[in-house]
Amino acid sequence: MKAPLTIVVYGKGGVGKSTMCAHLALTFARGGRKVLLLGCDPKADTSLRLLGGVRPATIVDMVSGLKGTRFSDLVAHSRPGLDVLETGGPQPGQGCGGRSVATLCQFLEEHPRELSGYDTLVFDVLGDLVCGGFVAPLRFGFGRDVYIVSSEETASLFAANNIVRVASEPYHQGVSVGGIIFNLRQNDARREVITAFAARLGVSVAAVLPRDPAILEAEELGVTVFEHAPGAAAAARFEALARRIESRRGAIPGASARPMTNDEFRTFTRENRAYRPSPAVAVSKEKRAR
């Protein structure tokens, strides 16, 4: 039996990772796949735009005794071919979100029959890999292909480098780094810099997605771009990205990537500026130089 397509998506908080995962999961389902979207963010917001804003049951609800322990008690049905399962998390300051992700992975291990009904798994995982719990999909062997969502901002690139570093650890056997999905904050960002960043890490650029008003409007309405503006360029970009992910399964073994040390990263960002300075900033620099 062919192993399911399993992608684990990481990225710094606020970079658009959950939006990316929801749209990719829906794109795969629209293409005829049976998809399980696994939200591993304590906010449990991965599936909101897929469930009409209704909060689904979570793994934390199960642990707290608020829901049953059966697979069917926790899985919510969004669209034909697309189900969602949210980890949830504790109240701020009252627990460990990473532990909840590990509990999710244990739950999946205990339900192999139900899991075998899916041919595609999409994990949406918070990018703070300081906590080992967020690496659970890789440690438990669910993670096959890691994708990183990053903007051109320095803090986001720093997180991306750390994620490549984790995926490259020898104890994560079988993990591949599928590439970096650049979700731009500014559409005039220097694309040659982000291309150089990916090349420096030895991974590919999976996509460069410009900031698109159609996605921002869909977010405000609590829906996906497929409902809000199905003919928009953004919808076609998600479809192209899904095709690329399917075609590159296991393309770049994690052990082949070349993450930077922190010192190397700082040197890279000093020598490569992702932003073009505004005219006012450029004039100010020129005056100081005089």
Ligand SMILES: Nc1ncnc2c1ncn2[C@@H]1O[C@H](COP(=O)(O)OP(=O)(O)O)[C@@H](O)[C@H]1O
The other form holds:
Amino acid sequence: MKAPLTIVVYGKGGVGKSTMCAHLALTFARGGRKVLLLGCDPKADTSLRLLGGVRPATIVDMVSGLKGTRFSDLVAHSRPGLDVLETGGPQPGQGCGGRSVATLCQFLEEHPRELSGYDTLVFDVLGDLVCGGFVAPLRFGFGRDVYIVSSEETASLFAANNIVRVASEPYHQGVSVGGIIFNLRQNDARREVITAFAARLGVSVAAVLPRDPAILEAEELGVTVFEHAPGAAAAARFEALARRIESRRGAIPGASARPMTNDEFRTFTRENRAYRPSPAVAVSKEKRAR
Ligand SMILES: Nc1ncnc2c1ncn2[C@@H]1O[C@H](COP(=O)(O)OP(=O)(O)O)[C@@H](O)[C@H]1O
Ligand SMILES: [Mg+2]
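Switching conditions: you have the form predicted on its own, so give me the form predicted together with this ligand.
Now the complete complex, all chains and molecules, led by this one.
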């Protein structure tokens, strides 16, 4: 059997990973793929969006004895061709979220027959990989194509650089950094800076997605933009991104990426400013000059 298309999406919290995963998974399913979306975030927000706000059963529920251990006890059906499976997570301040992700990977490994019913796996992973548990999809060999979601903000770029560093470790052989999906925080951010950032890392730009109110509106209604505003530019952009991911699978080995050291990163962000000076800065400069 052909290896499934497997993408693992990483990025700083709040940068748009779940938005990306939900829309990509749905696009793949609408294109005829059999998709399993794996939500690796205690918030379970990807699934909530795809299950009309109904909280799914989770791997943590299984470990706590609240749910059975069969595949069907934990997988929820969202749309034709699209199922979801969530890790869940410990109570805030207790336990370890990364460990739940590793348990999810173990669970998948123990259910090869059920897993073979899918030709597409989409992992939505919390965090920027400072916790080893979040690397589990790569360590278990599920993740082949890593996609990084980042905005133009420094903290988000910092996380992106960290992720490239992990993905390009020699012991993650076979992992490919498919690209950075830039999900802009401010639409007037300097595009040349994000392009330069990706080029410096030796990673391609998979997409540049502007901020779009249709996405927030859809989220409030508990649906995707395909349902809320199918004509919105964001819908076409997600579809184009899904096509690109399908056509470029495994194309760029992680080992060819060139992560920066933290010092190099600081120099880069000092020399490449994503934001133009605000009018307040110009006024302050003028006052100082007087
Ligand atoms: N391109 C965008 N335009 C407008 N809002 C967006 C966009 N991408 C994400 N959002 C919103 O930003 C918030 C965080 O996104 P989310 O996907 O939950 O981030 P993450 O999963 O990385 O923590 C959500 O409210 C989401 O609807
Ligand atoms: Mg999320």
